[in-house]
Each structure stands twice: as structure tokens, then as C-alpha cells.
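Only one chain comes next, encoded as C-alpha cells, the form predicted on its own.
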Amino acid sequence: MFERPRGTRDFNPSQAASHRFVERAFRRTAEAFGCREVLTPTFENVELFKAKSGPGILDEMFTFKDKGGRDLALRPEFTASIIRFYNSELRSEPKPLKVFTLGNCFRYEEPQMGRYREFWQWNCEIIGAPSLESDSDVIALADAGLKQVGLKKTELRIGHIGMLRKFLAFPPHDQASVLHLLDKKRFADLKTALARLGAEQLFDIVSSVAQLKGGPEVLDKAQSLLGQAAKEAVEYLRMLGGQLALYGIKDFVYDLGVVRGLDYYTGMVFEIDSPNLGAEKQVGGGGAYTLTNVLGGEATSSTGFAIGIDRVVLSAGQEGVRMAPRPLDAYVIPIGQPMRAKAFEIVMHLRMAGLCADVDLMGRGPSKNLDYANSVKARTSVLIGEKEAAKGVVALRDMESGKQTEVSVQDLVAALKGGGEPKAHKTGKKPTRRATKP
């Protein structure tokens, strides 16, 4: 007996169906917004992620050497790979470049509810568009994806890291350290870090700004606390709010504690929570960034986000979203050994027509086969015996109501797809006229 590695999971058919349900919802939404799918390697050179996130990322990654001695890592996220791909091969694509990907990522973390060492993400990036337009489109895309899944209890929080970057005019390394502490809400450590930098007097202002959350009034408070450093960002957030209204998005809050302390974030930042998940409530986040130049290309404005599929599945389950696997449209039951060949012919006919169909593989009798059809939640059973075969029909049984009708083989697909009343097969009898009211 072998156990799976810590922090990984096996998905039974029901769990896998829930996962794919969410993926399909995200894929449909991304395509509806004009995004095109890209695929990148599951492992990359370690230096790519160090360049993007700093050497500290090494402790969070699964790294290894290949047989040539090269340092590689399983991808911890998608953005670095997409920007590398853009710099090397996609720069000549028409702008804006709108791309998405769905797949698994790996981080060496302490496993807990909704947090695993192998996890799945939906990632979208818009590269090369003006900030206001790309920021609003990205937020609308993330919001629409969660709505497409069926989530209703989410909270969208929008901030702007630019105002704190201007206010905290420290060297890049020190600024990044302070912003990281703000991002993690580690206020005691923040006070110590500011004291070390000889700026302890800034603690009350910075910590107050990081706790501002609400409607447009918090933007006024931020400007009063930060002065000119906040002016440009506050004006931008007001315009962004107006732009989001054009998308029908009004139910959001300004949260100036959304910091996302990575160096490459430059402007608007946002996070989306699902409160019913408790402490691990964040399901996604992103913002405006400039990373192309960090990874060896020309500076290009970009906006993107990542949403954790695993947490969205958990949240959807909490909200009672129905994510059941696609049921069998038909389970074909041969009655008697001579009818098995005909049953296989029928089931392949249904499958090639795009229906989800299965057939008895065990040689069971009709009664046990009907029990099996019930247990796998087939919508219908298709019974074919010598009597039916002689007439060119099958017996079609609705497994919920138990109602059984005869349908000609040529009309079976239409009957299963709900394409109206199947044509009556010829019996040699004249049709009976229906009486009509005068």
C-alpha cells in the first residue's frame, strides 16, 4: 500500500466533476471576454521565479536538478511563465494581448483547508492596454467568472499600491520589506521595521491607511493622511469606480489595505474573498504590474489575476451550487445474448451523436441492469430484445418516472436529445384521428 505525497489529493469522480465544472465556467467566461488560452511548461528554470519574486521564493518551491545539472522548479504560479513567453515569442501579437490558462501549480506550504502543495489556478493577463481599460476589464472578468460558477457571497476589495509607494520613499529593498509586512498585517513587525529605517513617526499614518475600507469616503481619508502622495491614486480609483459601473459592477469596497507586496505591482490591486470559507477566505487577486522589463524585455503595462480553483470549489459547495457530473443520457441493455451485438451498435450510434451513453459489459439480466442504471443515475435506459429488434424499435425507459415507450432506432437520438416527439414507427395500423373541438 502506498500513500499519496503530503499536500496532494486524489479526486473521486464526484470531486473531479466539481473541479471540472468550475474550470468550464472559467474557460467560458475568459473566452467570452476575448481571451485566448495559452499553455506553458509545468517546470521552468529556477532563475525565472527568482527574478520575478526574489530569492525568498526558493523556500516555497519544489526545486530539483535535471540530469544535466540545471536548476529547475515546478511552477508556483503562471504569471512569470506567461511574461517569459511574451518576451520571447508573443511581442508581435496584436495588442492588447489577452490570454488565460488553467492548470496545476506547486508550492511547498503547510497544508490546511483550501491550501495544498499541488493546487489549481485560473490565470488571466492583459498585456499592452491602457491602465484604466485593462484594469476594469480584468476585474470584470474575475467577477464574471465567479458569477458564472454560481457564487453569490463574494466580496471584491480594490486598492492602489501606488500611493504607499510614493509615500514610503525608501530604497527598493526597504520599501518592499515594509510593504510585505503591511500586506501580511504584521503591524508590530512593521513598527520595528520603520524604527530601523529611522521613520517610526510614519507608523500611525501608514497603519491607519492600511485599515481604510469602505466607500468613496475612504479615498478622501487616504488623501488627508498621505497628502500629495495619494492624489494621483485617489483620482484613478474614482475613475476606475466609474468604469466598473459601466460593467454593472457596483458592489465592491475600496480597501487600501490590499497591498500585495511584490515589487512588480505598480498601481491598482484587488482581492476577492468568499466569507463562508473562514480564515482562508481569499479566492483570488491581482492588479496592475510591470514585469516584462524585469524578465528581460521592454517595459509594458499589464494587468492580471489568479483565482484558486480549489477554494472556489469549496465555496461553491458551501453555497449549495450543484456541480454534479454529467449524467448518462442512456444506458443500453441487451435482453438476451443474441442482442448484445445490436446493443453495442446502438451505444456507439449514440456516442457518435454526442450523447453520453454506456452499455452492459457484465452480461447481467434486465432487472440487475436496471438497478445498475439507477445507481449510476442514468436518465434513460434503452432496452433491446428480439421482439423490439424485429420491429426496428427499442424500449426507452425514463428512469425517474418509470414511463416506457417504444421509439424507432432512427429516432432514438432525437428522442434522447429532446428534439420533439419522436416519429411513430409503422405498425401496419391506420393512425387514429384526434377529435378536435369546433
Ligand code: HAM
The other form holds:
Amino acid sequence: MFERPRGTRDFNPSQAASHRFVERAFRRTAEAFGCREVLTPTFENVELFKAKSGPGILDEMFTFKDKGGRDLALRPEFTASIIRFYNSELRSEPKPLKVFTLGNCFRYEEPQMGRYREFWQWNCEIIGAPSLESDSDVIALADAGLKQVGLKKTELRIGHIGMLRKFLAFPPHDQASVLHLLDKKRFADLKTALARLGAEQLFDIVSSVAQLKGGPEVLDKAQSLLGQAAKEAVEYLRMLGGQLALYGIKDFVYDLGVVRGLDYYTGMVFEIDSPNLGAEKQVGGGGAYTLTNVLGGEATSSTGFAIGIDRVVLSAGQEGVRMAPRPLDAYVIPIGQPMRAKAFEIVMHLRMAGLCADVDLMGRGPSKNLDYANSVKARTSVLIGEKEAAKGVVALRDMESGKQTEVSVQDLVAALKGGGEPKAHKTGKKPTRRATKP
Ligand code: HAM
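For comparison with the form predicted on its own, please write out the form predicted in complex with histidyl-adenosine monophosphate.
Everything in the complex follows now, all chains and molecules, and the chain you saw is the first one.
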């Protein structure tokens, strides 16, 4: 017996169905917002992430050397890859470029519920539209995706990293380490770090700002604490609130402690929590940033976010969202050996018509086959015996009610696509065996 690597998971059919259900909702929402899908490599040159993801990410990366001695890393996120792709090939696309991707990422973290070494993200970026409208479109997209999944109990927190960056005007490396401590809410270490930079007097102000959370009144407080450094950001956040109202988004809080763990953010930042998840409750986050220039291109404003699919699945489960897989529309049961060929013809006819259909592969009798159909939650069973074949019909059995009707082979697809009870004349006979309910 082999064990899987720490922090990774296997997904059984029902877990995989939940995962794909959430992915489908995200893909549909992204497309509804005019985003197009892109795909980038699972591993990249390590330098790409060193450029601007920040020390947090670097410590958490899975890095390795290939046989040519090149330093590579499994992607810990998508943003750097998408911006690399933009710089090299997508620059001349019409602006704004709205793209999304869905896939697995890897971070060498201490695994726990909701925190894995391999996890999945839905990532969206709007590149080349430096506006309030694109920031609000991105927030609305994240919000709509979670609503499409069926989540109701999420908390959207919006802040602005620009005001702290302006206020903490240290060299980039020092500023990044101070912001990291703020992000992790490690206030004691923050005090020490500020003292080391000769700016201990800033501690009270910065730690107070980082704890401001609430309605528009917290913007006034930030302004009075940070003065001129907060002016632009505060005005921006007020306007953003007005813009989000156009999308029907009113239920959010300003949280000036949203700092984000990645170093590239420059303006509006946001996070979304699912309070029913415990310690790892952040389901998504993002904000405005400029990364194109850091990765060797022209400075282009961008805004985006990523949502953790694994955490959304956990949260949707907690909220009782049904994430059922696509059901098997029909399970075809030949009655007796001579009918097997006909059964395969019928099952292929159904499959090619876009239905989910399966057929007995075990040579079982009708009763065992009905049990199997029940256990795989087939909507119907299609029984085909010699008598039926002679008349060009099948017996279509609704597995929920046990009701059985005769349907001509030509009408079978329409009867199954009609859903619910098969619409055909009754046989007049009682079903031979009532299926046990799943
Ligand atoms: P992030 O906050 O690092 O942002 O990750 C986004 C989401 O991915 C988190 O909120 C969380 O739900 C999920 N996530 C992160 N790490 C793990 C893990 N170890 N296990 C399970 N889920 C995890 C980014 O990645 C940015 N690239 C977002 C972005 C896009 N900003 C601008 N554009």
C-alpha cells in the first residue's frame, strides 16, 4: 500500500462531482461577465515567482531542478503566469483583456482542514483597464460566482493598500516586511520591525488603521489617523461603494486591515470569508495591482482575484448546497443473452443523443441489474426482452416511482429528455419488481 503525499487528496466520485459543480458555476459566471479562459503551465521558472510574489509565497513553493539544471517551481498561484503570458503574447489583444483560469496550485504549507499543499483556484484578471469600473466588475464577478454556487453566508471585506503604502514610505523590501506582519496581524513583531526602522512612533497609528472595519465611518477614521496619505484611497473607496451599489452589492464592509499576503497589490484590495469554515475561512481575495512592468513589460494596470475551490466546496457543503453529479438518465438491461446485442445498440443510440446512459457489463439477471441501477441512482432503467424487441419497443421504468411503460425505440430519446415520468402508454401490467428506493 502506498500513501499519497502530505497535503494532497484523492477525490471519490461524489467529492469530484462537488468539485466540478463548483467549477462549472465559476466558469459560467466568468463567461457571463465576458471573460475568456486561458491556460498556463503547471510549473514555471522559479524566477517568475521570485520577482514579486513576496517572501510568504517563496517559502511555500515546491521548487525543483529539471534534468538540465533549471530551477523550476510548481505554480503557487496564477497571476504571475498570466501576466508573464500577457507580456510575451497577449499584449496586443484589445483592452480590457478579461481572462479567467481554473486549475490546481501548490503551496508547501502546514496542511489542515481547508489548507492543502495541492489546491484549486478560480482566478480572474482584468488587464489594461485602470478604472473604478473594472475594480467593481472584478468584485461583482467574485460575488456572483459564489452566489451561482449557492453560497449565502459570505462576508465581503474591502480595503485599500495604497493608503498604507503611502504612509509607510520605507524602501520596498522594508515596506513589504512591515505589510506582511500587518497581514498576519502579528502586532508585537510589527512593533519590533518598526522600531528597527526607527519608526516606532508609527505603530499606534498603523495598528489602529489595520483594525478599522465597518461602514463608511471607518473611512473618516482612517483619514484622521493617516492624514493626507489616506485622502485619495478614502475617496476611491467611497466611489467604489457607489459603483458596487449599481451591481446590487451593498452588503460589504470596509476593512482597512486587508493587506493581502502577495506583494504586488497597489490599490483596492478585497477578501471574502465564509464564516462557517473556522480557521481557514478566507474563500477568496484579490485587488488592483501592476505587475507587467515588474515582469519586464510596460506598466499596465490590472485587477483580479482568486477563489479557492476547495474551501468553497467545504462551505457549500456546510450550507447544505446540493452539488449532485449529472445523473445517469438510463441504465439499459438486456433480458437474456440474445438481447445483449440490442442493448448495446440502444445504449449507444442514447449516448450519441447526449444522454447519460450505461448498460449491463456483468451479464447479470434483471433483478440484480435493477438493484445496480438503484445503487448508481439511475433515473430510469430500459429493459429489453424478446417480446419487446419483436414489437420495436422497450420497457421504460422510472426508478423513483417504479412505474413501467412501453416506449417505442424511436421515441425513447424524447421520452428520456422529457424528464420525469416516461410519457408513453401504460403496459397495463404491474412492474415485475419494484425497485427499492435509493
Ligand atoms: P491568495 O489569497 O493567495 O490570492 O489565494 C486565493 C485563495 O486561494 C484563498 O483565498 C484561498 O481560498 C485559496 N487558497 C490559498 N492557499 C490555499 C491552500 N493552501 N489550500 C486551500 N486553498 C488555498 C492569490 O492567489 C492571488 N493570485 C489572487 C489574485 C488574482 N490577485 C489578483 N489576481
